[in-house]
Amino acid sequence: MRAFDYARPSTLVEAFELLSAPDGGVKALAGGTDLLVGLRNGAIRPRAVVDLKHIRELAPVIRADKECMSIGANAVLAQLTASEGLRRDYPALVESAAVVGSVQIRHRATLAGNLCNASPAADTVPALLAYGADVVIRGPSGERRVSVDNFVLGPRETVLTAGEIVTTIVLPTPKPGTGAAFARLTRRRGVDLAILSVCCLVDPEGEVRFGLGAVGPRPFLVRDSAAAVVSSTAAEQFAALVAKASPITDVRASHDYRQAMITVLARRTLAAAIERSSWVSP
């Protein structure tokens, strides 16, 4: 590991200044579960690391109101899996958080960090897409709000500009009777990157949203009608998902295997989401 400077700001203003360095050689640290791996293997070589854990405005809180659930930037994944409100209203997000790394990692890794790392295989992002989550971003120029669907641009690439920080992830309150489910495929049960992950959400009016991960340069969302998907033939079923996917061949799986398994996991999550919802097939 190469030497680097370390800074621990206590306010967002201080953090903005540190992260706005013109040379771009500054990295933000929240949970650090991805950053430390890159530091150790030399893939990431920053001039300085800015620790965000002690900033009051980024408190690790999960707060609910009538219209949304807000998750603070420093909230760790173990908080998500333990939250009664999330388990009740956003079960698929909890299911996705519960499979990230190990127990130790989930007590360090943050939801915001899992999103900002912008891995095509990020476990929580398909669920955030299906639930229609937004990201609140603050920086030297003020605050803006971006949908998760528009936040990740590609592998390790987001819309964040110099000095900007994700402060909150906002989940709109699902309609009563909404059902959702998450599933992923890996080589082994524990601590492994996903070969493929799928989150399916079905609302009481029969709209279906599929969030997919690990089958393209970034996780993506596909919308459909539950009636159309359920009534379609085997050849047509989930065709939009397969058409939009562009999986690679790597050490975990081949392109063809990933392509074939999209339909398998989509069927499973759709069946589970329908069972959890109040939607009735016509």
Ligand SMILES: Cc1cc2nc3c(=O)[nH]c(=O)nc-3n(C[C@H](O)[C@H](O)[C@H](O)COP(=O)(O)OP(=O)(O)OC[C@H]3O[C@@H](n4cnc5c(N)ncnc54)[C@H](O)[C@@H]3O)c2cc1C
Given for the second form:
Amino acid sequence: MRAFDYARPSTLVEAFELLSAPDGGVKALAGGTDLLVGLRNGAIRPRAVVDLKHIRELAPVIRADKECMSIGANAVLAQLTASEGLRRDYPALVESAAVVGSVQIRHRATLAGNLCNASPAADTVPALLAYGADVVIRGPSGERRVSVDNFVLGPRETVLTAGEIVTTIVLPTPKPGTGAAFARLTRRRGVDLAILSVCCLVDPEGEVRFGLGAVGPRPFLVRDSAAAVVSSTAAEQFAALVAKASPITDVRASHDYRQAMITVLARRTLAAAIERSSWVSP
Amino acid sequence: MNAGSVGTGVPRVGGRERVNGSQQFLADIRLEDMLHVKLVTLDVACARIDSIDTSIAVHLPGVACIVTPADLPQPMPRFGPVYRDRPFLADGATTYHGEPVCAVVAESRDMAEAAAEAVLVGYTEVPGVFTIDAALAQDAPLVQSPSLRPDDPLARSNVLRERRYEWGAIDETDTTVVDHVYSFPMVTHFAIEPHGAIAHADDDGLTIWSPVQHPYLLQRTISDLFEQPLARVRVLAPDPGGAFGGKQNPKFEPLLTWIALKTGRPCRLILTLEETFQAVRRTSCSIHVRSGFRANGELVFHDVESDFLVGAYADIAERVVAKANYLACGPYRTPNARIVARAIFSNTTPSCAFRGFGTPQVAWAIESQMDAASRLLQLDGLEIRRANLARFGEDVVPGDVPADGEWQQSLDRAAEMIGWGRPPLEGRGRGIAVAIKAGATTGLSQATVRLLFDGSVIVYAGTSDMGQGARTIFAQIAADEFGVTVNDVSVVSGDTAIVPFDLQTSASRSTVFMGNAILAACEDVHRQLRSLAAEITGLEAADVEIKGGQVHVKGEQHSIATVLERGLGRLRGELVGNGTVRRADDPDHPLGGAPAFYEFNCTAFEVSVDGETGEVLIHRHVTVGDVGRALNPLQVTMQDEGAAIMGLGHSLMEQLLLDDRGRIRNLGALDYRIPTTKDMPLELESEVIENGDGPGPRGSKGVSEGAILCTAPALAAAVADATGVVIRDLPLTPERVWSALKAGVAR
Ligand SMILES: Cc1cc2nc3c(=O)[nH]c(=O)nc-3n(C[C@H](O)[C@H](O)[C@H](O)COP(=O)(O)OP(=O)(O)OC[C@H]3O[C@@H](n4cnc5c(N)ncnc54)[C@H](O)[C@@H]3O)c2cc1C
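Given the form predicted alone above, produce the structure of the same protein in the form predicted together with the named molecule.
Entire complex below, previous chain first.
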């Protein structure tokens, strides 16, 4: 591993300054479960690493607010899976957090890190998409808020600019009677990256949203407001999902397999989401 | 019975240290003034090396020197356990992905790494062969220069060697013929401890630290290459953190020794996991079998064409091919057989020994053939095996050692454990398979036992304890011979300067070979004890008997400690015994010697398959080994479970994937999958059959490979039973099963 400088700021302002170094060779560090892999195999070679874990404003909290749930940038996935509020209102997000890595990884890995790493296969992102989550970003020039859908641009690419930090991920409170479910497929059952992942959300009026991971350059959202999907389980109804996907062939799976599995997981998550929702077929 | 006696499941000697982190593995050893070595490799498989520019790198901080091929003696020295074909560094060209081009030596590992990146290697990629078909093609590029095999008629091909075994005559009259091709992937050993070594040269000679399975072979190799007497080459072999066959033979130790001589300082190389992947692997293969059966299921013949893709250097791979294919037809009465087995070079990671030594590959083919036949003949997997399994004393290879176990007992027990014959639940399927592996064919193990004044014992045994628990068994054996507990015995190994010779730690041999050598050494001490007791009592040595760790003199019983105290007297002293077990070469045998025993296993599964995704769920996995005697039942179970789980790897998920230029695409722990605790069968059970019919102490046989031998065919048979779809290529990944289901592969 290449040597690098390490800084551990205690305020956001300090962090902004460190991270906006003009050479761009600075990386933010949360749990490090993605960053360290990159550092070790040489995929990234930052001059300096800025540890976010001791920033006062980024307390690792999950807080229920009016109309929303806020997850602080330093909250780790194990906190998510243990949170009563999330388990009750965002079961699909909890399901997705619960499959990331292993127990050890989940005690270290943050939700924000999973999102900011911008992997096409990031497991929590399809759920964040389906729940309509927003990302609160702060930087040298203030605060902005973008939807998760607009946050990830492509593989390893987000809208973050030099010096910017994600401080919070905000999930709107789902309408009562909403059901959602997450499923993924892997080559083995323990610790693996997704071949593909799907989150389906069904609201009480029958509107359906699918978040899909690992079948395109970034996780993406497909909405179906006409309730067409819900009224049928026939494979053709998932054509919209398949049409929007552009799966690749890699060491984990082939294009064909990924493509075919979209329908399988979509059907399964849809059935589970309907089951959990108050929506009834007219 | 004393605590820890043979037959009891004493916990493993050193087990606690392995778990709590206090065990000193190679990488924990720090020597004063030690230098660190980083190998420079290219991200290409086959390349002609045009230039190596070290001018920048050599001036980077901490760099002691950079060793390029030009610095080495010319022609480049080569070594290998059978063929001396492996150079210290890539000799003018790289012949596989990751072959080291030069070595950077620096004050720290980080400095060595940084400098390694600054070495500029000019190279031209050249075509290579990465598959069996490519290697055998008409004008395929040669992996090795014919000059390395001057008298070999095959030298102008990529075939390293072809073996033919034949008996009876193949006659298809009145037979049902099944004819299929089976493939087995490249897999890597994935020992948790990466490979590495330390070398040091000083006035006392050469010292090599290496977690090697064969310390005495390493000693000989270094002695030969550097023209030093054996007495001036000392190999210290810390317990390997897993080896599985990958750490048998020298790899980088000769280069390190050369660097140590050059620098005069201890030099250390620890590979990364990724580099380890590029250093060792299991032989992949494609096996075409044509088999004939009578309508009642009786096996008439197997006609086997076995092509094993070995790597760019021979290592021990040809022996793998020869030995596994010799027993390709398995534990059956096979009246007629023709086996043609080829070891084929390719521009890939040198393949070497791997738990099972080629048997998992051949058993995959032959056992799947048994199932193919059973389906055609409307028998079931158990019936066809019962009909053909060799009974005790019957031939498997005519004229060789006959069946040395009541193998049908294992088959019946495994069938019972899996519930064979009871209808499975909806959607479930079952499969069963058997296999034998030849134990060691030759061997030499020497042991020294010191019975100390107070009755405690030190055993010197050169077996490498790589997790199989050799030390524990040895302590148990000696404890019983001297009537003490295992805590009164210490076992010393891993130092060629003080521990007597042992040929190898391989082929599940140590309990049998070294175990018997220790018994012989104990007997040597017993002889001396008898004389001592006779001297004290004024009787004849013949009147003294040593039984159950006690000295019996004419109806009186004395503890050994009493006899020692009285016999050795005020000046104390001790008794020292030596034991040797030698199994000499048999030049007339196709393998150079008949197997010392067969390792027999029966494995069975119950599975269900997700018809939409192709995911296999193992509800039950049972394995039964014919072990002769379980000297330590706990260790036998652990070895058997470990082998079973390792077998799930190549059966379900493990495979090294190459791109079309021969580069490994899934290098490292992220994309090379091995089973985790979450991939365990819902139930896994291991049992043994004990008839005391082995050649080892108390009738034991070797046990640590059995459960990996036929995992794949038993699993695939269960998948076929559950789905109606037969798969002949491993591993059975969800995607492969899904494709097969989709294609509806016919039975
Ligand atoms: C063994 C193993 C298994 C894994 N399994 C899975 C899996 O099953 N599914 C899965 O999706 N992932 C998996 N991962 C990847 C990883 O664990 C997750 O993506 C994790 O959520 C990353 O979070 P982190 O806090 O460790 O991020 P870090 O590694 O600290 O950071 C990741 C990236 O995000 C940036 N970053 C982090 N926080 C912020 C912030 N607040 N603002 C701006 N940028 C930020 C960093 O600069 C870096 O580029 C695995 C990793 C390992 C090592």
